[in-house]
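Single chain ahead, by itself, as structure tokens, in the form predicted alone.
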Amino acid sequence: MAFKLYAKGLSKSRAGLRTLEDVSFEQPQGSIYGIAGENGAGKSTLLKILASVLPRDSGSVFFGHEKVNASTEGDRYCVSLDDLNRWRELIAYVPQELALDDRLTVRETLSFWTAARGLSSSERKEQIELAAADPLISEFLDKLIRECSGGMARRVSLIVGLLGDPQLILLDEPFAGADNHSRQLMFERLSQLRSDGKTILVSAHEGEVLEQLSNRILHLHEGKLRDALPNNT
């Protein structure tokens, strides 16, 4: 059963300024959509709303069967952003700011976050084993976060976000400060996730990054969606 992400009429104002205005798009399962725009265009605001970190002023968001529509929200084949518990089980959100404790090793970081997400002992063990075997971080599991390069830290942050096998993955500037090797490894991992049927939204300042990675690019300008250009990926 194929699913889609539906965003309709999303708007947000802060301090009297409109940061997002009537943004609507649909994204099929198993695709990567890039979010492009200048600083202040609304990229992070859009991702934070989709991640349920920031409340929207208006609009709706749901993830459901391709034939679903707003009138069928609440159906078992449709999860609405307003159903926070179900929505947060569905998503992964990796913010631009690294949320890593630099006193911990990479392995300890995995243990901390599996516990923080309330996983059972057996689930925690399984998730840690899977994450530890991932080529993104397998070579430096016992390195302290403070000793990791910027690219390594970004890779750890991505792996933390993927704990729990999310279906909708939201990434805000995940390549910032990453070296070419780290960037390539992350590209490969995201491409594999897309092949596995995950739905991914990723923002980046570098247009060429999004062009290489994305099936489609959403262009934001002053909070408005100007266009949604298809890519050749």
Contents of the next structure:
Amino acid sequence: MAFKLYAKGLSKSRAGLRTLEDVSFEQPQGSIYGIAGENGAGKSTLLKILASVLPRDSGSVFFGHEKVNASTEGDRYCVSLDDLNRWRELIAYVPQELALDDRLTVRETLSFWTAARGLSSSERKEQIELAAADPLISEFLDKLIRECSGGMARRVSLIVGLLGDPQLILLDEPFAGADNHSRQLMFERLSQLRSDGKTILVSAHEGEVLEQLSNRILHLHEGKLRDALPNNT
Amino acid sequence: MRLELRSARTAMLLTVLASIVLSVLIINFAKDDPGTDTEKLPVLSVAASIVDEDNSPLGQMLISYLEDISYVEAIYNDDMEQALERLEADDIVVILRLPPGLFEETRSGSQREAVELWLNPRKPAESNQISILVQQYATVLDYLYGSVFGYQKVYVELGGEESASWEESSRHSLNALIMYFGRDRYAQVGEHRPFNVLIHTYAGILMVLSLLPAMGVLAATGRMAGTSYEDRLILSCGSASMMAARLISGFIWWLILLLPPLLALALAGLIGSVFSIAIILMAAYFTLALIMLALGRVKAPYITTMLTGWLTFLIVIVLGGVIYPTSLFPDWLDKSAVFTPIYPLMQFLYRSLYQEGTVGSASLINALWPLVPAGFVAVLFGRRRV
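Return one more block: the form predicted together with the partner chain, after the form predicted alone shown previously.
In what comes next, the whole complex appears, and the chain from above leads the way.
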């Protein structure tokens, strides 16, 4: 059964300024949507709202069955953003900043974030082993984060976000500061996730990156969604 | 947490050593201090000279009466010259001069020469207390004297023989007066404990050590507030778990800082039970830490948050009587201090140390009230709202 991400009429003001205005879109399961726009266009704001780390002024978001509508919100095929606990089990969020403790090694970082998710000891072990085997980070597991290059740290940040098998993946500028090799590895990983049926929203400054990766690009301008262009990729 | 402990291990080791040494030193001093008996002593401790120029039974009665009062340290029966020498040497705080003919004039009810009170100007606190006490006695005495004098007149009218009746009635009247007053009636035994600098200092150090980890809670909260790292943590474990983790991290620091002195107290046998002291110090930490959880969420630059935090810390320890006893403050501030969060905890701690850990559990529970409002503050303002 196909699921979709529904965002309807999302608005947000900050310090009297409208940072997001009536943004609505639908995204099917197993797709990558890019979010493009200038600085201050509202890309990060949109992703933070979807990640449930920033409250919205109005609008609704849910992830569920295609036939879902407002009246069926809350049934077992639909998870609303308002149902925080269930929503947070569903999503992964990789913020624009690295948001990693640079005193830890990559392996310790994995251990910390699996522990933070409150997993049992055996689940943690399993998750760490899975993540450690990922080609994105498997070569430098014992390296301190502070000793990692920008690209390596970005890869670690992505892997940390993917812990726990999320269905909806929200990536805010995941390629910023990453070298070509790292970028290529991340591309491959995201394509694989799409093939596995994950729904991915990714923001980036670089238009060509989004064109290469996304099924569709959402263009934000001064908080408004200008158009949603389909992409051939 | 492990990383933080690892990076701070040298400072931590020094702190633990310092607190052990301090505890041992203070315990040794306190053991030698004779002033730590468990009896509930009055605030005042007075040595006085009586200059009895009346040489009547009244002077002797007064001396024996005063000697039995618990807050009177020593009573000397001097002439005026000796008494003034003692006052100069600060051996006494007050001279009480009974003028010649006092007893006769009192008996007859005629105009009498004033009883003189010479107070030591170098001991203003004690002198002030004595003058308050004397004023209280004098007011009551005037009232009673008027009543007793009236009673004497009635007695004479009933008894017939005038001089025998006067004598008999005066004796009864004086006995009645003394019975009425009671020995300690005006000795202040109120809220404030008898002050022992050493114990207060030690209580203050323990309190500051227990409050310091709360500043770590503030630092962690303020540094992380609104960052992507916090976003990630909230998504992983939720806001409540994050708050709990900060409190637990601070508590581990509390254990590191407070266990050595508490163990030293227990092992030295100076305190009957350190349990109540540990509970009260723990409550002090959690009270301030809960407040700091809320303060750390204030939308301000990190440095401003920290400065505000330290200012709060300072206000809380000063008004809590951690640095100075609040009885030294102006009256209004002393009364206001009662409502500050650390005050009841510090009072309990000082009393526990003073009474060697024998304060009752009811008092302990009463002293824990600041945890309740602090908990509300943390729940209302300490959670990140999404």
